[in-house]
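Next up: a single chain in structure tokens, the form predicted on its own.
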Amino acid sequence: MALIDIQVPDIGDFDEVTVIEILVKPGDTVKADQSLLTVESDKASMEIPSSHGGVVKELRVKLDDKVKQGSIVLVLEADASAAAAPAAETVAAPAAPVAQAAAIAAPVALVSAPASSASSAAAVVVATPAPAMPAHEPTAVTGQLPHASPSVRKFAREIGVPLAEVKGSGLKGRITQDDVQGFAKSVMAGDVRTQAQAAKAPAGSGGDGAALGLLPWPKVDFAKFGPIERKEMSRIKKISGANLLRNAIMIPAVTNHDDADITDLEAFRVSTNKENEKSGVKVTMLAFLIKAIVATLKKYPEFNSSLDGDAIVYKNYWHIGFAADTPNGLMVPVIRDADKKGVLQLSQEMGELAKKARDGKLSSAEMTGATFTISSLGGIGGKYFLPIINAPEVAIMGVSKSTMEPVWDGKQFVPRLMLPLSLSYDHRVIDGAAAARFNVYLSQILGDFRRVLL
């Protein structure tokens, strides 16, 4: 056996790039070609492939370490037939084509021996084509990852995409982020079999539907018609995104719309905040929100299920999400056992959440594991609007601005504070007179707090 520093290949015109993921760990086996950890630079992300197969004895970089071309990253055990087979050839000069042709179909690896092996003094540079991949048959088992990059396995997580049965269009047949949008549009078309046609769609195309049989994404030059800006959209954005597109095409929604009046339950809220002035913690709206949304969850528990297959699963916890606004996008940080606070102690946390949200601190166990979401616009303004379902929630409320409107209480009009409610659910759970239940007795309680106590 031999020890191989497994280094930094050529990575362009950047000086430093940052380690943002490693994939690997001492003790794993690695195949040739295999990727080894990711980097990324202020434009693009990209993997550290190995050169050679072997054993991982020692990690030398961490997350977030600034690495740059001939840094070494690991230290490998391999045969000492593969080290020494590498370490025999001559590089030629770079203008033969056959060694052009190899640089550009695969990663440079950059490979030092140790000091100790006479054999390989210097480091050798060494033009390693990856070994060409069968391009991918849907359902079949391979026994190894699907050949994807990091990034394209997690949007395929997210949007439910299964990687072994979506045929890679790239490089070596490389699963790219067009394939997947390709077999779920394929997938939600009725017939994965179009997959590898949705797949060859120009890059770039944002999606152009055709797979659903929809006209092509229009392709306009906007400068021409004037001056522009071109931005792109944050990490968040991009990722909650296809979210919300998954949740939106997939979840057959409907959105009930009522009113509750809150005109006691406000009078309430600010004299609560008057009398807790000294404590620091200002009580809102939302608050009391949570709580009746709590107490009629559990009078309709089929609000706080998610689908599983052909099944239902009624969860007994009450983690509820609420949708936070920061300058980067939309969050959605998560209460975890709402019902046993009370309203001083969600409004305190509610305030923290928030904070780590806007200033990009929240960890993903803090935006993970809701039963059920509140979306609220109320700070803002707007009647009603159409929420749409966090997957794998069932149902979403989205809030409004309250206003003063003249209600009549059977021999006159008075004034109300009113909330405008928007309960979005998933029909296949749901049912329309449920949803028209639950906004009614949630109005209920709003309308009268002691019934919390029930």
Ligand code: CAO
The other form holds:
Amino acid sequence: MALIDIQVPDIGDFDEVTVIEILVKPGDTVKADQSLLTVESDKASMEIPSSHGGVVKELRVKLDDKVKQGSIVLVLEADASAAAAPAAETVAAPAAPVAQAAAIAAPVALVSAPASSASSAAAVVVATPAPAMPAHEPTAVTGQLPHASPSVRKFAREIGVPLAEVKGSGLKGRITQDDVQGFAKSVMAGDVRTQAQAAKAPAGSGGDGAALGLLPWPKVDFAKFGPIERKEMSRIKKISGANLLRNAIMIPAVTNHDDADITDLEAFRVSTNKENEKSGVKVTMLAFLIKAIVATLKKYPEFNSSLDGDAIVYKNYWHIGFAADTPNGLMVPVIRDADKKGVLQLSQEMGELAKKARDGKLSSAEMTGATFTISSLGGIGGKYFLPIINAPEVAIMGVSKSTMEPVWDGKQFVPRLMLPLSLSYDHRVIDGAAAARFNVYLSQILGDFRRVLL
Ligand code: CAO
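Shown: the form predicted on its own; wanted: the form predicted together with this ligand:
So here's everything in the complex, that chain up top.
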């Protein structure tokens, strides 16, 4: 087996960066593109991925070391396949500044691309700015700022954790993302209260979640009842969980359900695919939906907006995110300028982005900037669900599996292919009547696609 020096890859404009976190130790088995270290410049944090899979033989860096492009970070005993691979052995995958990597989610949470391919950013999660959860109201920082990287600060800000109250377990007391998550978990479990909560909670309410008005999380010894297996949640799930929780708690969301008659559209889709068989591009129902939703967003612009304090920001661009189920967890690739693209192009782009998502090759740019998200479970099954809005968006469309149903045409029941729609919206921005109109108009377009031209 070949020993390979894993080097710091191209880190853009940064000359020297500091090692702030070491994520592996000798003896660990790592996969290609797995993050090995976190480094930090004065502007951003980055994770350094492994260019190969194998076993870590020796670490060549320690915390606080300064490294630059080409510095050897560790020696790896590469997998047999890597050892046989051609000479690019010392070329590491590129790293990307965490502070620029952003996020997604679908019923939805913010997660970035996993560090996973040579072409992808070795990105971690940074959620889009949002006000802190009231329950985790940050206390005013007095005196020195806590020791934490920009990405950890941003992460803490977004999930509403007051960094000043978090005890750092990193080098020289540096606060890590795990520390922030641990703190958030303790607060949610009622084990710890923030200073803000303590100040507000009635005397004697104790660490029991009373400040949140919630019962403490049940603590059960499951092993008492039968055999169990305990597995740490993936990094993506942990982070998306925090974002889902924020979005679920902070957004007064309502979901409107409706059905669209897609009988003719599906027939058109099937015949188009037959005609285009040789082109290699399969037209999907989701592509038609994106087109129809963009037309509906143009008619009802508040669904393509974000809340900013007391103002509503209307966006004059239509970037549509779609939830993709991947082995790494849920990802939301974004189709930019969907209004300027035809159904064939949308289908092709969606296919490419969904494949990239599944291969863990999405770049942060391909996951950011969505103005509206669609979560389609239509290829799987089920009927109606309540998608969680992907803040700072204000609405999300959940799509379930279409089924042939008897529909009354005024004289008789006729079989029609009906598509269940579930539109969740932020009631602070959107009224129920507007949501009902949105679904009605969308259904009209899906029922007769010529309306998209109007
Ligand atoms: N009703 C009935 N059938 C549908 C359908 C619908 N609404 N939508 C898709 N289908 C069919 C397709 O036509 C296809 O059938 P054929 O293979 O016979 O042509 C089959 O289901 C599979 O479609 P697909 O899932 O591959 O393609 P898609 O364009 O519908 O979806 C993608 C692409 C990326 C959205 C999908 O693969 C996926 O990941 N879905 C899961 C998203 C998810 O997890 N959302 C939940 C988030 S909340 O946790």
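Nothing here was measured: the structure is a model prediction, and the numbers come from that model. Residue numbers count along the first chain shown, from 1. What we label the rigid core is the largest C-alpha set whose atoms superpose within 1.5 Å from one form to the other.
### Query
With both forms fit on the core, has Leu59 moved 2 Å or more by CA between the two forms?
Leu59 C-alpha, core-superposed: shift of 2 Å or more.
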